[in-house]
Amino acid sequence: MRFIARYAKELEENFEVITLYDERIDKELLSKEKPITQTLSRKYPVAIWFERKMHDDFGIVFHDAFDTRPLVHQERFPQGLHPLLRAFNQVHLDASKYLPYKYEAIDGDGVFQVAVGPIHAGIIEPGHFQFSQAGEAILHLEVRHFYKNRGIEKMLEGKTLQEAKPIIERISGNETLAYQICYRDIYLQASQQELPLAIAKRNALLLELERIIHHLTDLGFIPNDAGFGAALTFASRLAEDARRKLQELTGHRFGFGAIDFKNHSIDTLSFKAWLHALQKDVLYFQEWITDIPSLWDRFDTTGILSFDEAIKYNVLGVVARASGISQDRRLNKFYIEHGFKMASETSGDVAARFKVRLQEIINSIEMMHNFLQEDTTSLSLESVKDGEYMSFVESSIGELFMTIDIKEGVIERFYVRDPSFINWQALHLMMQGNIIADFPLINKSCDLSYAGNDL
């Protein structure tokens, strides 16, 4: 049974952890005197984060969880606030005493730490990465964030959802479109309404070409970390004109407000000769680093994520897939009908992470021909019912979750869980046999998000 999320909502006598997984949901309630429950951490090492950031968020209590340290509070973060809760109104803060975090490390002769971040050499969120090492070998790496935390559950709490629409859209600037479309299932729910096919189509279409924007710039900054700069300037200026499509069909570079209930026209024929262009492009990139022997030497055994490794960390998206899961939100009727086809590789590696994403991209164009359509259907947007919503979409990056709780109109509980949100607790595990040189391209072929990790 594969575990996507755990989260808490406070109710008027008692908190309430949701565990979700692929074939159930849990529910338990605690008392707010004594919120105290146990630990999934020990089956699913993945739900400590979910755990952790609940105690800092609400004050729940896991037992025998093996890591009780704080997640998304810093160092000075005032003792004893938790935010999320109904109480919590401060504006402003002022700093506690310093408390140092105490980093997972490997001791021993001749081993070393190395402290990366949170601050980068280039224009990136903060993250700090802790490695032990001896010589240049990677004997452990510990990941940790959330040093921009923005408060957006709490912020959106009262809100209508057309008032919380950009806001959500902006939470990650790589998967815009797929936190609209998690929105807009959860508007759909909410108003007991139906997608129109067209509108679908449109929605589809805008969402396969963010994912090429996004492997496209993938497929550059991977080898040239590998010392290949060549591909980077290649793919580059595809992921660029792609990103110019974007605009041209949405009006903004990162598709902000492009999903709309609306099927605005496309010049259909123009949009196909792209398309036609971008594949030739794309199928000369793939013959040409294909025949990069060195390159691959680079690629192949780096990074590795077993399959059971995979399956036991319940990773997401092109990291799943390139070890050998075939788990993909697309891969249902409607998708299927468009053309989809599972990418899958077996090594774990950067190889296989760089090759799934190639495959994706050429998938990618042959479902765009079949989602173009000329068509003008629009869809009246009607009240919501209160209730509790839910939903997926595959992003670039993989699983999308995103639940809304909406009461007297407006939303009472927002919660998303981005899939960097599991994959960044995978990363260490691609880093030991390999040398903290190589952590750059091992990272990238990740390509995980800060922003939506982040809330």
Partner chain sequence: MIKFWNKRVQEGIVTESKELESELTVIKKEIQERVTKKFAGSLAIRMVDSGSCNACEAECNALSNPYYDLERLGIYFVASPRHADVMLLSGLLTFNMTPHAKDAYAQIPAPKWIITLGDCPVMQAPFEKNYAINAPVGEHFHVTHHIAGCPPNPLEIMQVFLEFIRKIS
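Target state, the form predicted together with its partner chain; input state, the form predicted alone:
Below you will find a single chain and nothing else.
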């Protein structure tokens, strides 16, 4: 059984802890006076971040957990505050006394610690990586995040779905279309409406366009982190072209606001021509890059995540498919009819993740041909009914899960689990036997979101 997410909400008398697997949902009520329950982290290691987060958010205690340090709250966060409680309504916090965070560290003769971040050398999002090193070799890595925590969950409470939309589409910029489609599906469930096929096709086309922009960017940055800058120059040009196409289709370079239950006219001829040109360029790139042995010397056997570990840590998306797991939310009738093929590699290393991205770009181009059509269907939205709703989308990183509870027409609880939240927890497994200089390369090969993780 695959673990998907674990989260809590506050009811009148109780807390409810919800655990979601691919095969079932467990719900447990805890008293507010003594909110204690059993940890799942012994069986599902990635449950630990979910549980540490629930402690920060609500004050829920997990018995027998192997790690009870704060997760979202950092050194200067006021003690004893749980911002997701209804009673909490402060809009400003004063920094309190600095309480050091105890990092996971390996001791020993000559073993030393390297602290990296939160601000990094390049233009990337903030997060902290703490290494235990024996010379160049990495003994252990602790990933520590939540520097970007913007209190999104709390911010959305009390809003209508319409009011929440512009915020939801800005949770993780490079996955905005996936977030918007998750939101779309929840809206449709709540208004009990069916999505016309023509709109589903346009939305799917935009999602694949987002995926190829993300993958193309990585096809440049991964070799760049191995010292091969020419690939970045080549791939970043293709990524820029694709981003301009997205702007042409949606009026925005990232597609903010693009999933709007309407179809807009598309110049299918020029789009097709562009797809053909892109395919030619990507195939050329593939042939060129496959032929550079010194690069594959860096990629092969670097940052391996074995199949067994990938299963144990319930990893998602590109990372899962590169370690031999056939898991993708697009594995359904709609996508298969439009040409979806599951990407797959088994070596679990940087090379495998790179190849999965290449396979997916080629498949996405094929699917975009099939999604493309001239159409101007639109759907007028009905009002929403109260209830608990869930949706899933395969973002460019992996499975995105969103849930919204609506009560009296407004959001009572919003929760979203970015695939990054799970995959980050498996990153340390890829470090064993690698040198610290390869960390950026391994990290980039997974290319996870910090913003979506931190919320």
